[in-house]
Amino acid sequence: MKAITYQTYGDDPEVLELTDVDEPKIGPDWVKVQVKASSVNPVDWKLASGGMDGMLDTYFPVTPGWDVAGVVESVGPAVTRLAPGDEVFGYVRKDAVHGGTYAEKVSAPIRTLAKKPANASFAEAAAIPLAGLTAFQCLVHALDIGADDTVLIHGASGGVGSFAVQIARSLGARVLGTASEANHDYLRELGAEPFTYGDGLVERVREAIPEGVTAVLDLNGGDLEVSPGLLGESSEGRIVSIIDPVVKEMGGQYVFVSPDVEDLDELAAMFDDGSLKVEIAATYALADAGKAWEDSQGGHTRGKIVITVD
């Protein structure tokens, strides 16, 4: 089968090659998925650069990618929840970096997959898992956001941020989001009040909300150090970051997203009822994965970059 692989660590997307690899094996509680689409997350190219070598075992050649949407081809003997022909989506993070989702087929632990949103295309579904789960787990599990909250999201126009704004709004919260001025109208469309990031952010937010916000979600790290100054007195330490564990020194939490079927089901339901929409910034064919990475590495993507597999 065809898959994108890299044979060694490297910062340049040119390390990616379209190659022939063996079809993946499946264990008793795994399934094999015919991949229809995947999506690019910054962690994909950070892994390829060796930036997470100290955290995860890596076996070359590596097929990158953790997001998937596709059709179940076969299931292991212990699998009862899914069957061949089911349309699924998931965050296929395994214990080691090797057999990812930039491929015609992928093997996936049953714990990483859920039924695809009925109203979503495969491209839309593939854009949801990692970014959507990250936003959901930060807001629902870590921050416990509710209708009485005013939450500020650093980096609100990116892949995770776009989902975070919508999820926080669906929970009834008032949402503020930082972004470049070019993305302010986009944030308004999502339901957030836009603020330009950088110098003077605390003053700008405090002018609009003198009492301060009740929670902060950091998705880019750039303004994390000023986040305590954005919080009201009764919300001290209510900060979550997916970028920098130093947030723990502020009394906050560091979140690294986990595969979770129930959370995926919640995201699917939100998409199907219209409360969660997917912004696709660009779509690339499997053979053009390197171009997709170049796009992502530019750092100014609004929404998600999708890779389709014919």
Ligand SMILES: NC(=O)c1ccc[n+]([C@@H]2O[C@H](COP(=O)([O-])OP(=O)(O)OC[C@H]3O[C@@H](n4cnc5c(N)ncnc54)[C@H](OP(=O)(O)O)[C@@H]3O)[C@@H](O)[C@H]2O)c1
Second form
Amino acid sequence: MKAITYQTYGDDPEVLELTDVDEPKIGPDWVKVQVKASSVNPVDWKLASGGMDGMLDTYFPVTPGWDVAGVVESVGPAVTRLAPGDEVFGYVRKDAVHGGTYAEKVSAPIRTLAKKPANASFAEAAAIPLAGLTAFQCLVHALDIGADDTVLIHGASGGVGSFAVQIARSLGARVLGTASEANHDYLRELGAEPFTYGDGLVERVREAIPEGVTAVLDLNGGDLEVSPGLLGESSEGRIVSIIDPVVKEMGGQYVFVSPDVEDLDELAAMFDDGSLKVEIAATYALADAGKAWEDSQGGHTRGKIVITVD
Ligand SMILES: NC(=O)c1ccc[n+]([C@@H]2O[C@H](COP(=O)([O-])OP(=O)(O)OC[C@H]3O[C@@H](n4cnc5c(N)ncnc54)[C@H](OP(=O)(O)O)[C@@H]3O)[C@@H](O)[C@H]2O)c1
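With the form predicted on its own already on screen, would you show the form predicted in complex with the named molecule?
Full complex below, order starting with the chain above.
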């Protein structure tokens, strides 16, 4: 089968090659999926650069990619929840970095897959898992956001941010989001009040909300250090960062997204009831995965970049 692979670590997307590889094996509680689409997450190219070598075992050649949407081809003998022909989506993070989703087929532990939202295209479904789960787990599990909250999201227009704004709104919160001015109308469409990031952010936010916000979600890192100054007095420490564990020294929490079937089901239900939309910035064919990475590495993706497989 065809798969994108890299043989060694490298910063340049040129490390990616379209190659022929063996079909993946499936364990007793694993599922083989015919991949219809994947999507790019910055972690894909961070892993390829070797930046996470100290954390995760890596076996070359690596097929990158943790997001998938596709059709179940076969299941291991212990799998009862899914069957061949089911349309699924998932965040296929395994214990080691090796057989990812930029491929015609992927084998996935059952704990990483859920039924695809019925109303979503494969491209839309593939955009959701990693970024959607991150946003959901930060807002629902870590911050317990509700209707009394005013949440400031640093980096609200990217993959995680676009989902975070919509999820926080559907939880009833007032949402402030940072982005460059080119994305302010986009943030308004998602339901957030836009603010430009960088110098003077605290003053701009305090002008709009003198009492401060009740929670901060950091998806970029650039403005993390000003976050305590954005919070109202009774909300001290209500900061979550997905970028920098140093947030713990501010009394906040660092979140690293986990595969979770119930959370995927919640995201699928939100998509199907219309409360979660997917913004696709660009779509690339599997063979053009390197171009998709260059696009993502520019740092200004609005929503998600999708890779289609056919
Ligand atoms: N810990 C975890 O579990 C976890 C999970 C998912 C992602 N992450 C990490 O979180 C980060 C965001 O992921 P993503 O998928 O959302 O990335 P992304 O889609 O590439 O984010 C792009 C967005 O970042 C915004 N941005 C650029 N510079 C900014 C700044 N200085 N301040 C605020 N926003 C800025 C851009 O807005 P403008 O174009 O308007 O500038 C753009 O919309 C990445 O570093 C990723 O590796 C961590």
